[in-house]
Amino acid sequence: MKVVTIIGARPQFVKASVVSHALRNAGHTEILVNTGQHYDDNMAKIFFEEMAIPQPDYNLGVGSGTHAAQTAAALIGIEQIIIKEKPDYVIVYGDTNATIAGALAAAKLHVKIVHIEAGLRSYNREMPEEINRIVTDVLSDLLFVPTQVAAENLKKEGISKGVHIVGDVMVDALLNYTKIAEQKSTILDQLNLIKGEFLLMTIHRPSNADHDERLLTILDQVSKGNIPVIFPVHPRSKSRVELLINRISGDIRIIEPVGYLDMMMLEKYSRMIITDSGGVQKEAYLHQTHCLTVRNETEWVETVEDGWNILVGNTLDRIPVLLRNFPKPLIWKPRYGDGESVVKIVALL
């Protein structure tokens, strides 16, 4: 079997990881096709470095712009790629405009797509995300979800043809590069951290990143937490957040962004995550640590109706609160697999 992978930001990479791997140990051909939509050594490089990701086939170098012009770059170079390679699927992860270039590309050329991640739904069209999943999962014949709810979603929208239940590959990747992670990772003492003694901040969305106001408010309401905050700031957004952090008197640190084994040290001590993202999310609920969304919806579902993540998107001021006095969850369960999810999915192919 010959596959093409589509790849192009930080979470993408941390789920091929692992399946990239488990394809090849079985024996088949991948050819990996890095769109570059992360492409700064921080949010790309070091990801291959330390999960030893097989290096790229092909790099489109298609960098940062408008969803348009991210999509339309990627799109132009996939096709090429599928032309030459002529693969048997094309497997594309998430929600990325590297994912619907992938799937876009693989349709027309009447190539089978694969999903990873399929199913997921914020129900906010204003999200550009949301937009990449819903057609994404419609031009998919093989769509691999994460959860029944997923499955659930995609049955509503009239999809059940090719959907397979095989959990979350995320949790493969940190089941095992956790273990790892504690070995080699020093970034807690680099800080000079407590363990559960500060908080971690990710914010990269542009509904909150990219208007000073609303970025301001998040900062100074973080800050009155009395406890000291990390901030791996996004490239782009690096040099608003320093002059939006001089308004405000909280300890609030910005560092460079983190590979994945620092990351995972930084979300499993935190007291708590105040984030955006969805991977975050769902991370900070399998290391059972205590997350405030600043959104007002979720894909990842579970982790608010058990209680371990609460959307404050509409209600910031409530977060100085929640920082002091998070409500005891009501469950944890292994909502997103038992860790064998690539071995399912390498299997069903």
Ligand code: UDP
Contents of the next structure:
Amino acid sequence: MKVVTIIGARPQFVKASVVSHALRNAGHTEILVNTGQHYDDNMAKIFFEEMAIPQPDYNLGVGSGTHAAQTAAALIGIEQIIIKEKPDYVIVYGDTNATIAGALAAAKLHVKIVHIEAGLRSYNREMPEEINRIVTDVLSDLLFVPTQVAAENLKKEGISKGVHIVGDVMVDALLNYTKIAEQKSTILDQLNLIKGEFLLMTIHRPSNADHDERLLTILDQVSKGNIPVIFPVHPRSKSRVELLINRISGDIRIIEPVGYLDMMMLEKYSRMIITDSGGVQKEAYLHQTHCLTVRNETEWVETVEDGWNILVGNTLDRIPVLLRNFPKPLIWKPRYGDGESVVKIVALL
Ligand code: UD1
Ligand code: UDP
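With the form predicted on its own already on screen, would you show the form predicted together with this ligand?
Every component of the complex follows; first up is the chain already shown.
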């Protein structure tokens, strides 16, 4: 079988790190397309190197821009590749502009679409990702969903054919690379951190990262925890954070985005994570690290139900109290699978 796989942004590199190898080991031909939405070395190259992701066969160099510009450039590039390569399937991951571009290009050329991490919903259409998810799921032929909740979300939209609950490939990546990170990562020493005595923060959603007042309030509340905060800053908010941080008195340490191995160690050994990332919320649950999510809703509802994740998007003033005293979680279960998600996907393909 021949597949064209579309990646382009950081979370997709993580997912491809486990799926691409499995596809190739099973004897399939994979043409890997990197749209180039993320292009800084520490947003892209470091993942290819650390996780030995195969070199892309095509780099579209889409880069930054408006949603239309980014999606359109990827769409045009992917269309040409599908016409030339004539794959049996196009594989897309998650919910970025690369995802919707891949799905649209394939659908118009009547090539079957595989959506990995299908069925997630925030029910907030102000998020660009929600639009990307809905459109991609409608167009997909095989929908690999991580959870029962995701399958039910699709059912509500009339989608049940081709839906398979396979767990989350990010669990496969996390289990594999956390072991390697324990051996290889030196980030805790480099930053002089004691396990359990620091916080980890990531913020990149436009609703938080693109507004001075909002971002300043988040930084201010998090700095009141009286514990060092490690903040690998997404390039989206770099210049804004660098300006605002001078107005904060607490110990927030701004660093460049880190590679996946270092990230696993920071997530695992932080006392608590403060984030608006989808992937990081889920990884917090998997590492059994308490998490405050700076959003009003989440796609990863299980993390909240089980008491590991608290949504603080519209109650930022609760952050200092929660940093000092996070309520004991109710339960932990392997909600996102057992790390064998990729095996299931390859078998179903
Ligand atoms: C994108 C995804 C989002 C995902 C996130 C993961 C969409 C709509 N959004 O958001 O779903 O959660 O990636 O990180 O696809 N920039 C750089 N260098 C880079 C990449 C970005 O400087 O390598 C800067 C540019 O100023 C750019 C901005 O970051 O305009 C935003 O990048 P973009 O890819 O548009 O969106 P993300 O916020 O990264
Ligand atoms: N990540 C990383 N280094 C960082 C920040 C995030 O390796 O400095 C990883 C993180 O562990 C997760 C993925 O990138 O696997 C999540 O990406 P991001 O938060 O950018 O996007 P989202 O999941 O919100 O789409």
